[in-house]
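Take a look at this one chain, the form predicted alone, written out in structure tokens.
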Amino acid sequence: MLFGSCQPEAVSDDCSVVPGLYNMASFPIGVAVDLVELENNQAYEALLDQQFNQLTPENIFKADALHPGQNQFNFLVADRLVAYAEQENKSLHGHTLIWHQQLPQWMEGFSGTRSEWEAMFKDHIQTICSHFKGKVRAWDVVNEVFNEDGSLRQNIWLEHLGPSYIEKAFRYAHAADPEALLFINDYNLALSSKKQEAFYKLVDDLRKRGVPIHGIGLQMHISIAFPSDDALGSCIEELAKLGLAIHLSEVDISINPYNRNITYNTDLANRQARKLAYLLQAYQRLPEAQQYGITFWGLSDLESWIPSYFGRNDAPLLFDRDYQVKPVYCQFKKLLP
């Protein structure tokens, strides 16, 4: 295997924050943004501005936010993030055009012929891409299309348009903004061999048929327990063979995946730091042209989706709930150059 059995170095003792984490990397360092926090929390804004140069809107680019009515698009909130990114010279990664969740009620209840469904689908994609043309660097065009067994996920798009909805989404997005990079984004690809194989086959087929697909988003919601380092390295290596850009798109590393009564301690902190170190080293072994960037799914443990979604104590991100650095940040920083 390309990555062999290399082990990350010991956890760094240098746990000081640096002014400009992204300045240490040869690729963008991104974060999922909560606009409410960005606009109302000075500590949040200062840390985000200092450490990251690529932004992914956590929720405000999703269908229920941008397309709340059948004949209604609402870009007012999203445009505030665009303005901030332009002002601070940060790139935007659009998330997401087509997904099975966070859909407006009218879209889930839409009734019509197949051609009417396709017209609605096309209008949704192209209106959004046209609005942000030249302002959004890239899009997660389709998000989470596979089940764990490698079958296509049942959703309204598959039900009414068939499997071709995936290809059509890319073609419609490209027609609306030919300069934007277009990604397919999914999770657990290092945990499920069947899912990874199906994902590879789909992307390879799209690529060979000239569909405008430019990158792969590996969500990387992982933990200190799983997937194994070898599985992570193998997954990145295998998917990189497709020759497309690789985005570690939604990185967080759970320290409590089994929902136990634990206390954050040095052992857990160091295991988390070593996990991210291995992931970073695997990513750095890719050709530079394929290193689109690494995006953390939240600024700090305070904003992480994991505790509320799973109902457990956790600390999966680079900064703690008081916006202070953790060993995982320090190890990441140490290995960036």
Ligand code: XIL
Second form
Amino acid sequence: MLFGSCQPEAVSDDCSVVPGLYNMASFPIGVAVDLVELENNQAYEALLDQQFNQLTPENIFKADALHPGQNQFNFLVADRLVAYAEQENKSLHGHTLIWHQQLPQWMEGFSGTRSEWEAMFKDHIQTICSHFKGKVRAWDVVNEVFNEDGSLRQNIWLEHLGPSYIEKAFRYAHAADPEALLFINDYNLALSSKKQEAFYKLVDDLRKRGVPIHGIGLQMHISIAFPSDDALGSCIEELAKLGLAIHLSEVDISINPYNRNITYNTDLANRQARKLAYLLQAYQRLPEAQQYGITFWGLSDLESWIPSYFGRNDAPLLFDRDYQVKPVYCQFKKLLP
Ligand code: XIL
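Based on the form predicted alone presented above, generate the structure block for the form predicted together with the named molecule.
Complete assembly follows, chain above in first position.
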């Protein structure tokens, strides 16, 4: 039962914020950043600066932001985040080069021959990778390329370039920035075995053919109800067999996945804490060399994309809407090595 009335024992009694959560971990602890908040909200900036040492731009590195016209790239805003990261000594995770969402209108409406599509695709990837060369640690090169049944998602890239667009994206990115680690990122991999199998096969094939791919991003938009702990654990363990770096890239744990009329309470808080504890422990079982980092998809429940995007009441992150720590934070902190 999801919102049962039995009260589990408290998961952690020690619940204070530590200066430098990231100092407690042997891998980076990341967060999706909203630059508007970072530049205008001192409390946001202070907490983010104090707790996290890797930044994923939540929206400003997406195609619509960086490439608003065919011959127009806009790096002004993104470069402010680069400057912040450099100044504060935080690594940057580039998100994302090739995706089916948040595309500029001109790109969705682009008409051209196959070789014109190819040139546009290559220019998009390489202009962006060259611009950020030496400044980003890694890129999500392709994002969400699979459907739930394991088939490739229909998008403009598949339609105009065929399935080899995936491999080409990695080759073009690598040529433009040979030092950057290149990731494939997707969601629901622990929920759909067909999707997980197809993902595994694709990455295995790319790797065996020498395509420059270095990491797997598991988004981890999960909930207290699903996937099961076993499914989460075995997904991480299975995909790690590919030998690449593993990034838990967009972690949030919904307490209200079925959009019910609920209020946040101790029971839900404890279930959320236990879910993250399980996820962290599964991650810690990986060889250290594969532990690229864990990134939370937002600083606090106030900035989380879930309430506005899905239109529901939720509290999926480490800090509450007043930037106070939640049991999920305390449990996570307690389990860091
Ligand atoms: C989301 C952002 O958090 C929202 O602000 C935006 O409106 C939509 O995109 N998978 C991804 C992320 O790879 O880029 C998405 O981010 C969440 C799902």
